[in-house]
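Encoded as structure tokens, the following chain is the form predicted on its own, with no partner shown.
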Amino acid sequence: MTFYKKCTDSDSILNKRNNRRLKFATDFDKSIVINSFKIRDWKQVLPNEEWNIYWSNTLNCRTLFNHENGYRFQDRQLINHFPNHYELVRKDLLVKNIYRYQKNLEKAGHPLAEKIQETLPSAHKVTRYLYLDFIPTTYVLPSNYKRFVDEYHRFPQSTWIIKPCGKSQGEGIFLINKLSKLKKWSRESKKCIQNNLPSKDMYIISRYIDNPLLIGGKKFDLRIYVLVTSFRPLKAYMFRNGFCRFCSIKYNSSVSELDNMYIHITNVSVQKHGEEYNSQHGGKLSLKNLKLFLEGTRGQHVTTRLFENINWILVHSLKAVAPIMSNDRHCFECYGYDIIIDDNLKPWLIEVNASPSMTATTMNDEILKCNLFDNILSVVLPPSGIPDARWNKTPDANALRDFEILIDEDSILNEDLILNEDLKVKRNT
């Protein structure tokens, strides 16, 4: 795509003084995106015309920031992705960055990197991080193939889940419990996992969470929306109205059901093709109702601790990538976090999505996503309502609406002090 014109500062001033409409461009033919802007009386234009906010896909965002393209952002322009968002949302890079974050804190002797040794029911002894153990054991294929095989032989009874690094919506995911099945897949798919593959064909293999928390006998995960307006200083907000996504068939861990994705994969794009899928509620439950259920069945204290631990995951996954993110002042981004809770009420980070779906599957879903989109605009726009990259990105309490502050390093005078305070909280819980 070619981008020709730029929205100049003088154009934006005229928008205000002469009551000219602000302009948006988008790569998506989604009614929620388009209508949310039009309700604010914004005018839709093409991406190669003058715009104030561009709700782009990730590819066109990277094209804009490519130095060879020669595009120069103006102060009155904002875009909905950071240039190298893939450091957080690409599955292999997310794992790599979290592992590096853990190691860096460990090398620095930081108390957050404290480790403990545990003895499993199988009598195996394992060492894990006490406070930073929030992603399942994961290896990148093919580069970590030998390390995975060593781990497989240590725990031959484990189930593993394989995901392509560059795909989404549940595409290409499958489970294995035998090394021979992995080798068979490699032969049949002509992807030699023991040799180098193009980055687009790389996979991750993670230990499957085979003891998920169940409701009504069904597995589910959480979709939590996190809005980041800056990585340095880190400014992030969590949308209160997330939801659970349920499988349509009751959970069964037997080997004979490993290939049944309607039991194991919670993505709506997978579940909606199943015979048991309920199109009225879309297999979704609000986070608020989940909290009420857990408070009633497990108690208020452990429920509060669970959601504190989820917030902990969100913050430290962002901290893991913050040093390497291209922190352009024209950018903001809403990420879709997928979290699974096991039956010990321990949350696990599964993946992060750069372009969470703005397509509604039910009426409640449409209301939620319209509210989410409108709330995003409320947070990223300054009080004037006109995009301004020079703004300090500190919305007032009224502008936050259904977002709550996850972390705002602008308000932190001493990072180490805050980390130590967080550590005290973790120890107390």
Ligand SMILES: Nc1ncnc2c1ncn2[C@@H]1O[C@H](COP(=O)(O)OP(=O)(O)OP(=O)(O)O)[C@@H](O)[C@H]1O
Second form
Amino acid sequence: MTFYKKCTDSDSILNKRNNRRLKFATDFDKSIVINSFKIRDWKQVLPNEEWNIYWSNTLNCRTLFNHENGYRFQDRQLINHFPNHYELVRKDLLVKNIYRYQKNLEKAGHPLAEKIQETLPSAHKVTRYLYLDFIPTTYVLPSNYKRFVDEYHRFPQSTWIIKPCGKSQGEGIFLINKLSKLKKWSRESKKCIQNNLPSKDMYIISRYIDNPLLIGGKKFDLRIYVLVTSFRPLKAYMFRNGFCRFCSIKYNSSVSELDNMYIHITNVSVQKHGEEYNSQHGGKLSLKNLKLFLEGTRGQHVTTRLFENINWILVHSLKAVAPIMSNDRHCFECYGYDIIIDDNLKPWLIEVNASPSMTATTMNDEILKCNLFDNILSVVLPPSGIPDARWNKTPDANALRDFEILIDEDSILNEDLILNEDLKVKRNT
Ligand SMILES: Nc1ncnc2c1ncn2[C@@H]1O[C@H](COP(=O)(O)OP(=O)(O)OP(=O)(O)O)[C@@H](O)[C@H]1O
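Let's see the other form, the form predicted together with the named molecule, since the form predicted on its own is already up.
After this comes the whole thing, all chains and molecules, with the earlier chain placed first.
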């Protein structure tokens, strides 16, 4: 793909003066994307023509930012990814970046990195971060195979989930509770030189959350959309209308059911092939209804605390990657967070997606995603409605619509102050 023509500033000003239409390009033939622009009277053009917003796939975005390409962004152009978004969304890198964030805070003696010792029901003693323990213990295979084996022997009763780093939609995922199932990695770990493998040959193995919160006896996870308009300073917004995705078969943690993905994997792409899948509601429940259900069954205080803890995870996963993100001012990105809540109402970060699906499986889904897309445009466009990378990215309260501010570091100046504010929030919850 070539990206030669640019939309110059003077062009755009001319467009406005002559009442010519703003232009968008997209790699997706999705009505949700295309209609949201057309409703705003934007004109669709090809990616290699002049555009003001390019809703690209991740590969074309990276190509555009590749210096060899020679493409120069103009002020009136925006694009929907950060060039190295993979630091947050590739499974192995997300884990690596969060572990590094924890270690750095610990080395600095920061109170956020406080640790506690716990005795598990199995009588094992474990030390964990008090505030930063929000991803299941994870190892990269094959490079961390030996470290995984040590952990496996410490907790031989645990179940583990293995996921290919280069795949999505539940593809290639399986659960194990026996080391013998990992012979392939045992062999490869001996040959492997760390980090030399392409991501398609890498896997992560994570402790399986085997005590998920169940509703109607079924496991579910949360899909929460987070829009980031800047990493330094960090400016992020959470979409209020996230949803839960349910498994179609009742949860059962017995070993004989470990292979049954309709019990364990909540992805719609997996569940829709099951006999029990309900295409009316698509196995989905809105976050608002989840909140109401939990307030009714568990009480308001613990529900509020759960949702504060979810916000905490969103903010700190972003802080973990913020220092290494290419913070290009032409970029914004909407991430799809996958969170699982366990039966102690502790939320766990499972994964972050860079290109959350813009395909709708039900009517409600269609409404939600159209609304999401339109709200994204509302937040990333300045009050003039014309893309402007020089804008201070501080939307009016009205422009936020169904987004709420997760964090805006512009409003707090000093880094220590920000972290201390975090701690104050955490201690209060
Ligand atoms: N550690 C875990 N404990 C319990 N369940 C898990 C765990 N990790 C993943 N799952 C389940 O497996 C599903 C798929 O995992 P994940 O989202 O990481 O994979 P994916 O194939 O990349 O999916 P996506 O299409 O969302 O990117 C999750 O939505 C969740 O239901």
